[in-house]
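Starting off, we have a lone chain in the form predicted on its own, written out as structure tokens.
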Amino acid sequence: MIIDPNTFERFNAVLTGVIVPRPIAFVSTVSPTGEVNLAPYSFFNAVSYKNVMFSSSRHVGNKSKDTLRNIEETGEFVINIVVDPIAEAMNKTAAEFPEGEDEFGIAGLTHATSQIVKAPRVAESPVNIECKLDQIVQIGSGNHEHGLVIGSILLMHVSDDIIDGHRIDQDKLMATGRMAGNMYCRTNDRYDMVRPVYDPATGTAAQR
């Protein structure tokens, strides 16, 4: 099959099910006015090692997203990394609640005051990120209207019992996968490869 994403029915699922799994960013900002948000994004990625970005909607509706509003006024937030056990409270704060409506509560997450930036943290995620506005693209524009947030890393917060030195134990973070419709995944089937070195005495390249 041969698809056009200009044509094809509802492409979005098509797309968001052969790009799996995605991790989540649960991506915490707060307003000039003092007024806290809390949202997933599965669009999300690192970039650099120093800079990590998502991909958020501009309207949803005839309401703007306050996620993307909120950065752009006060250039911060923080992404707060989904693991299994507030996996369904992140689900909660996916619906669209009204302006201003804080969704930590709704989700029964605890507000931690973060070290630089004034976006709370979630206290029950076991990495936060706390991060400064490089830039926004623009992509696409109407009612198809995105921005991609690129944000620099100013701190990260690990909890101190999955981390080893720099090795942080998969096992203990337990990170959700978004996979397509309202299927999840669990990080805790994995295997090890090797990473190959190209020899230029042989011209081959082999695991070591």
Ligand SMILES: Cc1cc2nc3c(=O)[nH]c(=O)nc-3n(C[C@H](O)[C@H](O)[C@H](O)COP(=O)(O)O)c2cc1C
Contents of the next structure:
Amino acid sequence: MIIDPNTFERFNAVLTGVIVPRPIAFVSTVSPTGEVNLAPYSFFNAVSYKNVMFSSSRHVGNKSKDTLRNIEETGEFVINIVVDPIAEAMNKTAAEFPEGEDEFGIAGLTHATSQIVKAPRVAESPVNIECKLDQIVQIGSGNHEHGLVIGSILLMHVSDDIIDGHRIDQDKLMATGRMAGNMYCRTNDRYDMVRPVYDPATGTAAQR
Ligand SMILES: Cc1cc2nc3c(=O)[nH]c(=O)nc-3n(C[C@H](O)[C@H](O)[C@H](O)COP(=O)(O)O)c2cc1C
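Next block, the form predicted in complex with the ligand, ref. the form predicted on its own:
Up next: the whole complex, starting with the chain shown before.
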């Protein structure tokens, strides 16, 4: 089957069904007047060793997305990594609450003060990444407009119990993956694969 994204009905479901699993950024922001906002975004990844990105639609129905607007207006945000113990809380924050509603309270999550940015961290998340806005790339227009937010990492907070040297204990992190629609996955089924190294002398690549 060959699929044309412009004509295939609900192509979005196909796309998000094949690009899986996606990590989930729980993005906390604050408006210029001090209203705190929190929402999940799974069009999310690291894009360099010091930059992260996520993408937000501009609107949902008649409402503009608070996260995107707050970042445009303040240039700051925090990415809190979604992990299994807070997955349900994360889901509660995804309803389209009116502007000015603090989703921390709705989800029973706690503000933790950030060191550099004004937006609070999610205390219950073991990883919080304080970011400053690098740039927003506009993708699409009208009802399809998205803002691709690229952030520079200012500071990362990592819970002491999940890190040993530079190694993150994945069994303790318990990152949540987003599949299509309402489907999620755990990251507790893993395996190692050693990357081969190319040897120009022999013209071959072997695992070492
Ligand atoms: C797991 C999950 C991932 C989501 N990922 C995205 C995303 O990548 N982009 C997006 O625009 N909305 C995404 N949403 C929907 C937003 O979280 C939702 O529209 C939210 O109400 C936006 O809140 P805000 O207006 O406070 O920013 C996602 C929802 C869930 C539950």
